[in-house]
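Form predicted on its own, single chain, as structure tokens, below.
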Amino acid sequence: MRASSISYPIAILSVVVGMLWGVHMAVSHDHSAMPAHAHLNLLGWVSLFLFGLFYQAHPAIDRGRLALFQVFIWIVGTVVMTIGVALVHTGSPASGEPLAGIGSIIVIIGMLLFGWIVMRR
């Protein structure tokens, strides 16, 4: 399995969920979750798609376990952070803040790992 083959479909899923979430906010006139919606679109859609492009351009890295691990970490961090940020902004900061913090740390680890993968190439 390749990292890009995971990055692309999850990126597409993220943007579809983000768009549907945006439509829901528009229809309900409740934009309180907008920061979480933005995190999902940026981390889930844009970043994952860019990771996929990088990995696809470097086939040897794309097939490696480290790239798969980096993408997995990023997906987990994005989901956890998005849920946490959504809870914080929709009235449950006590349960959302720890998730947002944990998700942020996971995403930072994922980006540091990606940076290391890029620089060692």
Given for the second form:
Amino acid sequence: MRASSISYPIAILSVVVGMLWGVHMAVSHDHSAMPAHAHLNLLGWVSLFLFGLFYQAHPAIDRGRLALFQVFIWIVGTVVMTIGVALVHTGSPASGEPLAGIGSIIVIIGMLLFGWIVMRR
Ligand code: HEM
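Could I see the form predicted in complex with protoporphyrin IX containing FE next, after the form predicted on its own?
Once more the chain from above appears, this time first in line as the rest of the complex follows.
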């Protein structure tokens, strides 16, 4: 399985969910979850799609398990962080803060790993 074949569909799914979330915020006039919407769109859509473009441009890396692992932990980190940030900004900071913290550490590891994959190619 290729890393890009995972990152593209999950990126599309993220932006569809993120846009529906944006529409819901606009219609309800409740923008309190805006930071979570922004993180889902920027980590889940923009970053994940960029990873897919890089991996597709480097087929040998795209086929490797390291790229697949990098995309996998990025998706996990994005979901955990988005839920955590949403809870923090919608009145449940006690449960949201640990999730936001764990999610942010996971995406930092994911970005360091991606940086290493890019630099050693
Ligand atoms: C149907 C599509 C979308 C709708 C209806 C929507 C709606 C919204 C709304 C209502 C806000 C809150 C604005 C405020 O309170 O000042 C917001 C903020 C934001 N959105 Fe979206 N959004 C959409 C798509 C996207 C996408 C695709 C991205 C990123 C690629 C994105 C990134 C952001 C960011 C970064 C903010 C925070 C802006 C700030 O800090 O002022 N949104 N969006």
